[in-house]
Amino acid sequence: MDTPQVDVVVVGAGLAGLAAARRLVEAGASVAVVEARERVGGRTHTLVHEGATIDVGGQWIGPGQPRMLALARELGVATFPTPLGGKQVLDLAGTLSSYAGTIPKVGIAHLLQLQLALTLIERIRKGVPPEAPWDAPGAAALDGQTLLGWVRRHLPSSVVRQLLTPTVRTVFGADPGELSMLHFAHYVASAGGFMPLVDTEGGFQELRLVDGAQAFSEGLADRVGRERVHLGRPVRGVSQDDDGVTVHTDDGDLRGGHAIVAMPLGLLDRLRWAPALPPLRDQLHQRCPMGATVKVFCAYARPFWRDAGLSGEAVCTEGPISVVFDNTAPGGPPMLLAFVTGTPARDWASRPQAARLQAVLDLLARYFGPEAATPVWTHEQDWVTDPWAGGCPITLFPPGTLSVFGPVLREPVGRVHWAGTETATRCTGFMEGAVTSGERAADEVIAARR
């Protein structure tokens, strides 16, 4: 049998993935998608439930990420802002308090180190180009340090440095201690800056998607055309030769003169390259896991916290819970998001599943008073156990890999070429990010192909 040829075979169907075909089809490329789920998207997938969509996976966009911005106009995907208004709940270590607005009140002599906190990174991010972060002057050093590492120098307050724990959990799905003081700089700066990170309104989780994230996904294949999309087709393998790429999947082979590649980092390294992939990118893939993320969504009869005067977000500090988020979509039922995150999400699948729910519900009831404790409806997405995945939200650079790796992170090898969000200069790790990737790995086959 012979083996399909096109112009150009891209291996994944997440954001990434789908905007690189669809930039290349519209420069009149030939182009085949080659996807392992049965379902397009990615680390982004909705759910309906009750006539409400509800993100399993990425969820949010927001000021300072233009490109999904428009894309959302183009698609007319319409976003809604997320529910605001009420106190938020801190637990510090087991006591509970709660506060109005992004900081929460820990006293003034805390406040002051949470300050100098956030004027030391502004300060080193400043310093990182995002394009290329280990450029940055001291990289090396930055890059031999966790963050935690430098937070434990730099911030003799314990609250502030608690405080830290569920904020890096949430964004990273990782600790502190697992992460390289130059990513964490390097992530900062790709934001344009960390409150980007955490704050709600003015932030990158000011709105959400009436339709869901998937919604994307959905619309990019439907600009690149279904045709061109085969779904449920793993890739085992890559080969490459002078006159172009084979990609090797369960369902037969695809040839193209080009390949893009827009899986994570960490799944790569479970392919078969041939010819052996040049040594600092090989190296890459195996020292690059995926961060740790579980969400659990609890909907009830009546959103009971509102009428207490909360928001329904939390901060937990000491865990299993990370962050709560009021989840609830326009026309459906009022619901709480629980992120599980880090190191107690990592071995959350080795718990009963009774007991994980009941751990959460009971976290809620604390939080927000006994009727969090018996909600209507609740669904566990544990992304550590997704095998296409291996966890989310993105891929980590642990001490060490940045600033030795990095440079071969979007350098092409051969005619295979690389996207996925944590190629991104902008935005990286965030659906803006994946997107712009995507473009870019096309932007660069249309020039190889000239």
Given for the second form:
Number of protein chains: 2
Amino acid sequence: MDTPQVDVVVVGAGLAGLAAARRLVEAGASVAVVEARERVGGRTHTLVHEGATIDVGGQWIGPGQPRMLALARELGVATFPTPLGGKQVLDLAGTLSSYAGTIPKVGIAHLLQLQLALTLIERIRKGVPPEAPWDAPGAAALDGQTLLGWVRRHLPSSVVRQLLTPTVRTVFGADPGELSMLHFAHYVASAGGFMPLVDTEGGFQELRLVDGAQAFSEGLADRVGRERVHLGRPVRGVSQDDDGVTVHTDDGDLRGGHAIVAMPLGLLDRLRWAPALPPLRDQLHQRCPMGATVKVFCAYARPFWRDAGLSGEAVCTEGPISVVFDNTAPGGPPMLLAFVTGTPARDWASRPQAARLQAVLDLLARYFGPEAATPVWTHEQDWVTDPWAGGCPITLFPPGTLSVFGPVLREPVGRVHWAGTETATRCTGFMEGAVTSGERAADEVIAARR
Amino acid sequence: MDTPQVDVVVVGAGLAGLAAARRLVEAGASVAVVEARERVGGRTHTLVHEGATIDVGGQWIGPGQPRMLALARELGVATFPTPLGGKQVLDLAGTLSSYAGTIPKVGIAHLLQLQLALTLIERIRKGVPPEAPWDAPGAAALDGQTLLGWVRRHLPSSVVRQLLTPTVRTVFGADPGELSMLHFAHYVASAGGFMPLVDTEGGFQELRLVDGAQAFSEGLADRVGRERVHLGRPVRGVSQDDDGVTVHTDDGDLRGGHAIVAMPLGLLDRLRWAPALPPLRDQLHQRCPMGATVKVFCAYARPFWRDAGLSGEAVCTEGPISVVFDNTAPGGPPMLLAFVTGTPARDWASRPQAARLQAVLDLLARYFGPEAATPVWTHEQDWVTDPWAGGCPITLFPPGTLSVFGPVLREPVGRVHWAGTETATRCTGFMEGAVTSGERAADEVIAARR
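Output the form predicted together with another copy of the chain next; the form predicted alone has already been displayed.
Now the complete complex, all chains and molecules, led by this one.
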């Protein structure tokens, strides 16, 4: 059987791969996209559960993400504002309080340190070039410590440390003790600051998608041409020679003049590469795990939390929940969404299902009242056990990784180019980063083919 | 073709796998050992180069390693003492000095801090149970910081920090900014203290092997039976069901009632596991890279360094060399052995060969005189580019790994049991740890089969 031959084989039909393929098709190149899953979208995945549309993966966009806003307009992906209004609940090591706005109500000494933390982070991130964090002043020193170690040195307040945990867990799927300070600073730098990361209004959680975030990938796949997107074909290896790249799948090979690999960085280790990858690239793949995220959706008969003047948002410092959001969509059932992230998520699947759901509902009832204990339905999405993601939301660069191995992150290996939100220079880790990384990789290939 | 069926399939013919197989054979079990390489020995590998026997992998044993000393006696593996005598050279950021003993000559303030460092490390390691470092008091806090971060907090002396780098690079193949403090403390705890790790006389570098360290594996393979050791058969996947385990290789499957997997932890990610591994085990494989070590052997017409009263040992704080040893064996040519480890080793292979060798020879000439620049021959062993090791000497547990994922390190998954020096409770990272881990895994299987 002849191996199908195209100009470019794209591995991965998430946002990065599809954005790359779409740009290549528009440039007149022939493409084939191969995807392990039976669907497009990668870490964005929209389900209709009990008649309600829910995003079990990425779900927000916002200002500061111009490419996504433009893509929404172009593809006709309708947005709606994330519900706002009411007070947030803070569970500080078991003590409940409520507050308005983004900054929790804590003692003045802690507030001052929280402000100091934000000032220090702002100063560091301004020194970190989003396109080359390894060139930041003191990059090796930043990369030689964890975020937790850095906080310990600069901020004696234990409350600041406690507040940091749920925030970092939710953003990275990791604990402050796992994160490299350089990776943290780069993430913040590429987002344009810390507050956009955590804010709803004016931040990266401002808008949601009426038909779900997967609509972006569906729209891009339509423009690529569905016949060019091969679902259910896990890639097992990539071989290249002077003339092109052969992509090996369970269901036969594909051959391209070039390839764009748009898979999660942490899973690239699981492919066989021939010839062997250059040493820094190979070691990069050895050392980048995925964060851990579980989303638990709870639908209710009525939005009882609003009666009490609560927004439905809660922050919990001790876990297993890290944050809760009001996840109600127009026309959908009232809904709370609890994030289990970082360490508690890593072995979530090993806990008995009834017990782990009960742990979530017990906390929701503490925060929002007894009605929270009796949802109409619940749905749990565990990304840790997803074999084609390996975790969520993003790839982690442990201490000592970004400063040493970062320089090869986007460097093509022969005819293989790299896409994926972790390779982005702006909004890395977000849909914005995924799309722009795919378009950047496509541009590289278009230039190489000239 | 029928799949060969045995009681136990052992994956990996390094010291751990062969020690396991040997114990199983002695217990009356039928075994098959499958190995990717065309040789036994794993990270121990003995070459005869220009008539001289050299260990391009692990090469030392010493007191505190009773299992290796007993194995040497039993297998008739002859030892000789590592050459001693003469002064060491210290290259402290370009400034040369010499000293006798293990502790370099530095100013009294720095010496006191060095002493303080050793006292603090000794105190911490005594609290770390070698068999369960995750149960240490404050395990999460230790695991939430890098060794560099810890040193920065407790030891303001920059000289201490400078001296730490070559030591840690040589022992771990990693920089202090990459290492988890808990991993570091566990390594020290399992060795019985910090000084045995770095000492020659009375320490883990006291003895070498006349016929090379690979002789242990050759002796064990003889006792297992060579016909049971299948070389050149990379394992690509492991499937199990209620009745047994199927090990998939390029050259057909093998089936066992149980399997013992004795591969480097960092490479287990590259196998396909069916059913999927439990979440903590899968994530453990995602996050454990190998250290980076390159050994450069330089043979000379005469041991000129001894004329100058030098031992041939040197410590270099800025790299690319981290340490140098006199590697002369009885009857062999005078020889210096330079270690390039940690960050400089990670992309060593990407530097032009002549330039990188010259960089080593230039430093040797600075330390030991101009004769060092003209060796009779040189031989370079780069473990980073070895596809079946992925690096050397050991697997790293980045911050946040050992405390969360450590508990599953030795936990069998169904009928699959785990061996390898990284799973050892004593002398983890050493041959002693490899052999005892293999024997422990064999005992588990023997007990399970009863």
